Structure formats: C-alpha cells, structure tokens
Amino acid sequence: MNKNQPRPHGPAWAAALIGVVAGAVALGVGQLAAGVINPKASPVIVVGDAAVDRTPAAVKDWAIRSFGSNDKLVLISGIVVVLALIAAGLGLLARRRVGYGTTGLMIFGVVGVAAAISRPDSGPFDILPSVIGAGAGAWALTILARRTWPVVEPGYEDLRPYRSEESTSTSPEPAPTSPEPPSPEPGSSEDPAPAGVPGTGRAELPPVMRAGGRLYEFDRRGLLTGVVVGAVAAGATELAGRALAGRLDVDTERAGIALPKPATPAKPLPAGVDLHIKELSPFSTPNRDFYRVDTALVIPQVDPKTWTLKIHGMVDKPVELTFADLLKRPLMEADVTLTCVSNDVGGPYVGNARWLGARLADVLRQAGLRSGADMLLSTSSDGFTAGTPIDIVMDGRDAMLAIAMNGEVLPQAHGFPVRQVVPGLYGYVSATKWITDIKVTRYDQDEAYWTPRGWAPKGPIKTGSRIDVPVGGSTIPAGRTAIAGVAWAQHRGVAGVEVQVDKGPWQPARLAEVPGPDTWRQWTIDWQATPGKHTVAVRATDAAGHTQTEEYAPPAPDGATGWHSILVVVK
C-alpha cells in the first residue's frame, strides 16, 4: 500500500492501539541496538537524561522530595507514558494518511538522535538507536495499518465512493432494468462488468469504508494478529536489548576483588558512639539504607579492567591509574559523613559510613598542581561533574578516592569501582560516583553540572539537626519518654544540641561520643510527655560556635536551614 494513499475513517481504538503496538516496537528495537552499541545510548534514557539535564533546579528539588530515590523510576515511567500517548496519536493520524503516522515517529527519532548528540558522554554510534527504533517503528505501523485496513476489490479502484446513504442502506431501492450489456469485442481487453451498480452496469460491493478511490474493511483479525505478533516482537527485543546490556557481569566483578589491608586503618569507634535507642538512626549507615541522590538514569556498569582515572589540566605531570594501580597505593580508612544539598530541613538524605580509599591529595601532589589552580573537576562515567575547591582537598582531612564502604567493595549504585569522597562538603560539589577523570582548573575557567543550573560552585556543608524519636504525627503514650535524633557539621564537629517543647525553654541534650569532627552525632533528651499535642523543636550549635538559625531556607541554591520540629499526641 502506498503510503500517501488516504486511510479510510475506521474505530478510533484501533487506529490507537496499532499506534502503541508500533511505538512499543521502535523501543523495543532502540533497545536492543543499544544493548549491541552502548547500553547509554538507549532512546528512553538518553531523552530522560536530556530531560534531567534541562528540568529547571527547583522541578528537580521537588522531584527529589516527593518521590525520594525513586525520581529516576518515576520520570522513566513518565516518559513511557508520554510516549504511549504520542504513538497512540500517531495511530490515529496514520488513519487518514500512513505517512502522517511514520513521519511523526521519524520526528520522534530526530528527538532521540538530538538527545543522544547532546550527552557529554556520547560516542560517534550512539545516535543509531534511535535512528533504528524509529525505522522499524514506521516499517510496523505500516504493516500493522494494512493488515488493520486490508484493500478490497482491487479490480475496481477506479469505483467512485458512493454516497453514504448509498453505502450504508440495508433495504436499497432495486436498480432500475437496464438491457444486458453487449458482449465483448473478440480479443477485447475490457471485462465484462457484472450488473448492480447504478449506472456502471456492476454488481454492488459490500458496505465497507471508502476514502481516496479505494475500498477498505475493517480486519478484526488482521488487527487482532498483527498486535499479537508487533507486542512479543516488542518485548523480545526488549528482553534482548537488556540481556546485552548486562552482558558485563559487574557484580561478578565485584566479588572477586579483595579489599588490601588500609596503611592507615581508621580508629575503633569508640564505646558510646550509638545510643541504641530503637528508631534512632544508627552511627554507621547500612549500605542498603544509604541515600543514594545523582543524575543517572541507570546505574553506569564499569569494568574495573578496564577502568583508569585521568588527572590532567593545571599539573606539572599528568597522571593515569588504573584500578590494580589504585590498589597497590597506600590507602587510608576514615568515617565520614555524607549529605546531600538536595535535603530539606529533618530529611533523610544523609548517612555516615566507613571508607576506604586513597588520599586523593597525595595524588594530585604526584601530578604537580600548578599555581593558580582552584578546583578540581571531577567527570563521571555518564558525563555528571562537580566542581571541588582545592584548598579543602589539601587541608589536611580525610578526603578520598574511596573504593570500598563498610567494609565491603563499593556497591554499583554508590559508584563501583571508585568514587570521590570529601568531608565537609555537599556531594554536589565533591562526591563523584563513577568517577573516570579529574581536570585541575579555576573556577573562572571551567563550570561543573549544577553551577549553571542555578548551584553555589562551592557548598560547604551547613549545621544541621533531625528529631528520629517520637516520629513526627505519631501517638505516644503519657509519661517519660526520649527524644532523640542526629545533629551533623562536618569538618567542624557537632559541640551541643538543644531541645525545645512547646517553645519552652531550650534545653541540652546529651551527645553520643563520635569519632572525629566529619560524621554526625547521635543526640538524646528524657522527656516528661503529658497528654495532648506538643510540638517539638531541635537546634545544633557546631564547634566554630555557630549555632543554626531558626529562618528557613530551602536546599537551592547551597543547602537549607531552619529547625527541624515535630508535632506529636500524647494519650
């Protein structure tokens, strides 16, 4: 069928649904090209990191509030939808013409193509996903049109459309007797047409749709096969596209690492570093329960054969490691801290863990910085950069190239095989997962990922406190209970924290022991709880003596403040 032939009008669900089955097809096929050329390069996620990339930071802080770690599920679940929607629109216009329907899904290839070039990462193949989904979605939509509007009578073409009423009358009037057509000429070419049709001398087709000249039927069955086959071609491809996708076994990888003795071992924690109060967040944060906040859509799976860390730029000696060559260095344990710039005011996006790692300062010294420089910034394997002031990482503190965490090998999703690690500081500006190059610069000369979308280049991190015990909106029960909660100033140290009931007084908490100024503090206070409703308020005041204000702000653009409080029913 050629494709500029007009369609017929037929059931809008159906025109809809072979509109789906078709752009399930060029997703499916876009997948599976990228499992062969780049995992990366597949058309949902390089449109949904193109979307990250250009959500306003506002969209992106209320993304991260509302749906948690799980942003990145519901934005690739959202473009799914969308999609749906275009290529069910598509369906419906292909209807009317197959080109309008195939020239949309090329459009959408053109999107995929655009999306794929913008990524900082991208390689010179990674546009032919798309290019590929989209083709093979028109080819299906195509086939998936003709079998849905199969061309009857082909022999009459040239058959005028009849009147509707015409078409359509189940008791039509009986055409008038017209005398037997004259036989044909012996060796004529002209067929003899049978008698029927007003005027023509031919019998009359069965009511079907008409549109252009030509005669089309709706086919349930024809519909009905093609979906069946478009939908498990679909998957299929799918299914592959990910089996290929994972063909590099990293958590195999993974567990054949051994994880060398630390040069410098961190000191036992001492006794009193946990309260062991029930629902207080513990010291040392699970790997399981460790927020995990970044730009990757899907978690980057990197080979540590093959994976090297470039440190160039401002530097007297270049210098490249491998991951053996990362081993071999002497490597230092620390208990640090981690928050996000992303956490509101009591929010969850911080925890505190045990590294493993090499001093990251004693590499950059091994490169040679040169006078001038005042940030590092740090790449990603999926293109992500922060940008880290150098004078924080040559201060002195236990900032790292870390490749392990609580005692195990990094997990994939908080950056196997290495990642940066920096107290002090919000992971925006320092703590790069995945992490493949290190450009010595100025802050005057280069931009990392947050700073032109509305970021401090810098974001020390600010005196915070969060109340775990009672859980904000619970009912308790009268009479003496804790309160309790965690208070954090990395590099500067947590000196006290303060408890306010119902605006009374403010009054000291008792603090957990800490290892050192870079993790939080475990903080509690008994409370005398008397029905009814009370609102409970906390502060921290770190050893710089700045104690946190009550204004709130929110995290954009360099972290929030304001007190965290609660409001609790006592019975």
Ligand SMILES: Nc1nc2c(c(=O)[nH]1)N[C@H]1C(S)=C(S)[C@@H](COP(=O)(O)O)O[C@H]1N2
Contents of the next structure:
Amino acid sequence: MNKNQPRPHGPAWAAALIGVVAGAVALGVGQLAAGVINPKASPVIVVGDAAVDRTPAAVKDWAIRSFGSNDKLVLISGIVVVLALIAAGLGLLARRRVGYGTTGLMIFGVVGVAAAISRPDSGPFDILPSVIGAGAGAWALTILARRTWPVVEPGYEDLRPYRSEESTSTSPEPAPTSPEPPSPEPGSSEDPAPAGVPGTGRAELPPVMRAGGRLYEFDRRGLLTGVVVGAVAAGATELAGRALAGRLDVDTERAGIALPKPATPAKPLPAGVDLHIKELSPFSTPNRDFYRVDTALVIPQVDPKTWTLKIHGMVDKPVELTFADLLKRPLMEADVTLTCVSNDVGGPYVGNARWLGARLADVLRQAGLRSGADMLLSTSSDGFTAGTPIDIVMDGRDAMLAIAMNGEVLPQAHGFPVRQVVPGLYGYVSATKWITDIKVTRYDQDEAYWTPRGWAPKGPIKTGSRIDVPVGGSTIPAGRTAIAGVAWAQHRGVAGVEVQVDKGPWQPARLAEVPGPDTWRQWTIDWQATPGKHTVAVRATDAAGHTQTEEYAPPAPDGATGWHSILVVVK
Ligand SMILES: Nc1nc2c(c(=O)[nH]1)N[C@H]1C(S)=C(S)[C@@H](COP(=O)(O)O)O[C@H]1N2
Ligand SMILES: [Mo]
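Could you please show the structure of the form predicted together with the ligand, as a counterpart to the form predicted alone just displayed?
Next comes the full complex, and the chain you just saw is listed first.
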C-alpha cells in the first residue's frame, strides 16, 4: 500500500472499543506495578486523591451532603466512567493516527506521575506505576489498532481501495481475471461466502465496510481475540495488583491489640440517657452506624507496630511516641459527640461514642508548650491536617489521642490506630484520624487543610438540634404520639429544647439525662396528632443561654444554622 495515502480506518465502534481496552490495560498494569512497588501509588488512587484535594470546597460539601458516606464510591465510579469515555476518545484519535492515541495515553501517564509526586508521603518510585501503566496501554493500543485496519482477502486484491483509482500504486500487477472466492473463516457464520458477481469479473466482498466511499473490510476475528486478550490481561493485572496491595492491610494487627483498662474510666451513664423511642438515634452510636467523613479515597492502613507520633515545633523538647508508649500511659475514657461542619440542618453527620485514649494536654505538657503558640497542626498519614486552638485543648476538657471507640479498637475508617478527639470542635479542626504528627505552631504561621479551601480556621460547634421522630415526610396515624430527637452543644451542654407545631407556641420538651456537656441529648414531647398536614420545628438552647436562630446559614464556612423542621401527614 502506498505510504503517502491515508491509512483506511476501521469503524468508529471498533476504535472506541480498543481505546477502552487499552485504557483498562493501562490501569490494570499500573495497579499491578503499584501492588509491587507501593500500593499507595496506584494511578487511579493518586490521581483521585489529588483531584479530591483540588476539588472546590463547595463541590465536596455538596458531595458529602448528597452521597454521604457513599461519596467515595460515587466518586470512584464517576472517575471510571470519565476515564472510559476519555479512553474511547483516544481510540477514535488512534483511528486517525495511532500516535495520537498513544500520545494521549502518555499524557495520562504524566498526570499520574504529577499526582504521585504531589502526594505528601510520596517516594521516588511512586511515579513508576503511572509510567509503566501508560506504556502498557500505549503498547496495547498500537497492537489493537492494527487489528481494526482493513485486510484484503486473497482474491480480492483488485477491489482493494487505493489501487484502482490511484495510479500511485506500488504493486501494479493486473487484477486476477477469475478471482477465487476467499474461504470464509470457519465458524464466522455471519460472514457469508462471497459469490461472484456475474458479468463484472469482480467478486462481491464478504462483510463490507464502506467508508469514504471505499470498500474494505477488517479482520473481526483478530480484533475480537485482541479485545478479549486485552480485557483479560487488564482484569488479571488489576486483581493481582489489588491482592498484592492487600498485604498492607492491618486487620490482623488491629485484631491483635488488647485494650488496656482506663486509669480514669468514664462517668457511669445515668439510667435515663436513652429514652428508647423507636427511630430515635440511640444515645451511643454503634461504630458501624457512625458517620464517616474524610478526604481519603482508600482507608489508610497504618501499622501500629511502626506508627509514631511526633510532637514538635514550639516545644521545649520534641516528643516521639510509639503505640506501645501510648498504651503505657494512664488512659482516660469519655463520652463525646462528634459533629461535622458539613452537617446541614437536620443532617446525619453527628454521632456519639465512648472514646478511650491518652489525655492530649498531658502529652503536650511533656513536650513543654512554648508561650506564643496558639495552634496544634495535626497531620494524618495521608496528609490531611487540622488546626486546633491550644487554649481549648489545655482548658481541662477531655481532649485526647483516642485508640478505642465504644469499647473496640478504633475501626480503620475511624482512624486506627490513633486519632484526636476534642469535645466542642467540629471534626475538620480537631478530629484528625490516622494521626502521625502534631506541630505546635501559630495560626498566623500555619494553615490546615480546609482553611485555604474557604472554611473557618477555628471551628467551635454551633448549638444544634434535629427531629428524628416522626420521620420527616412520613404519614402517621392520628392520636397521641411522640415527637423526639437529639440536640447538641458540645462542652456547653444542652439546657433546653422546645418544639413548635404549625407555628404555634414553643413548648418545652422533656430532656433525657446526660453524663456531661460533651454529648448530645435526647429530647421528646407528647403530641396529640390530629388528621391533616403539620409542620414540626425544634430549637435548642445551650447552657450558655444561646438559643438556635431561625436564620438559615449553609454549612460553609463555619457550620449551618437554622431550625430543623419537618412535614408530617396525620391520617
Ligand atoms: N485524616 C483525616 N482525619 C479527619 C478527616 C480527614 O479528612 N482526614 N476529616 C475530619 C472531619 S471533617 C470529620 S467531621 C471527622 C469525622 O470523623 P469520623 O469519620 O470518624 O466520623 O474526622 C476528621 N478527621
Ligand atoms: Mo467534618
């Protein structure tokens, strides 16, 4: 075939298909390379993580609110769909010229390399999975692209497009006068044997593609085998890479930890902390139901055997603790309710647990805080940071380095092996999971993760309340029924809760007991429900005398305000 002529290309669907397969090969091989080199450097994860860190706060806030703890699943599925579309596009580019497609894959490799380098804990070899993956993808694309090119069956050379019309042909033999019909490939029943076209001296082509007015066909069977082999290779390398990455899981280490007894046990819970009303959030949130909010696409696996916590910065003598050191300290226990700043009015991102850990103030005193320091910049193994006001941590409240939650070693999703818990502050400024480093510093010198993304540097929890029962939007039978929910004002304490039906007078709710000011408080009120539609609203007043304002504010930048109200239909 003449080199100067544009190479005929196969159908668009074949091009898109091989693009997707080549993309899958790139990801699979990249995952396998990451499994061998460093599972944290998996191309999808490093790129995804980098994307999360660069996503505007408003979008993240929306994602957290819309998808909740499924936000990561939704994100990863989204990434896969977008990548597949791009890969299909690269396949179509490769149809014009293979080099366009392979260049596109290489650009993805470069993005992967850049993302890998930008990780806070990256090593020099972390760029390799992206490089190797992109290389493998480009190689696969080159091989597969050839299989979409036209093939001319023996006997049909005269019908080859580029020959009859173009005089520049490099093989000027005359066309055979009586062409042998090509033997159809065995088993390809959809490809009928061609029959001669009487009187023309030409043969009818078997499956004929028309493109640009030219006749050609391509080797469907070759393409199919290539696609299957590519897909299998992609799947096998992906699975092997994941299996190799699994060797970093710390489930066994976690299971092997025996929790020490607290030197200072939690105050026994008063009998009346839980009103035991159906559908009302229980006083203690079980670990499996506890909300999860973080920026990690893959739950960090931190080995307690090698874990250390460094406390440095504006201190007299930097301290480095091992997990064993931490367990040897006198441990304390406390019931503390965590709240996420992203929790909208009536939202689910609040939960209460009993935490066991070392008193943070004691550890800081051991390091010796220098005067002038006003912020603890804590960092997690995955690079997230939180900035916590030092005066709050040192004021005697139960701020701790927690190792257990509700009598169980910290679940991996909640920060195993060690996380911070500070009553009264939203999680983003205080509750660092997988914590590895605390820098004693100043707000005017350092900034934590969410601050440049538009959230307030300090995040005291705003007094809040939520109606759990009846469920908003539900239909309930007429008659006497309970309206119930939870209210929180961590470290100040909830002093009162009022309920309003159909804009009527505010009625005081009955409050459940609490062990102290750091947990949420259940509340309830009896209601004589009459048939019709009703709105029910709630507002809490904290022990400092502040009553929740009706004025709505969104979660950003420092927590939502407004009354939670629901609509119920009574029948
Ligand atoms: N390492 C790390 N710790 C983190 C976060 C994070 O993104 N990364 N998010 C914080 C936020 S915003 C909240 S609300 C709490 C949530 O803790 P949970 O997931 O255990 O409920 O963790 C905090 N600690
Ligand atoms: Mo949060």
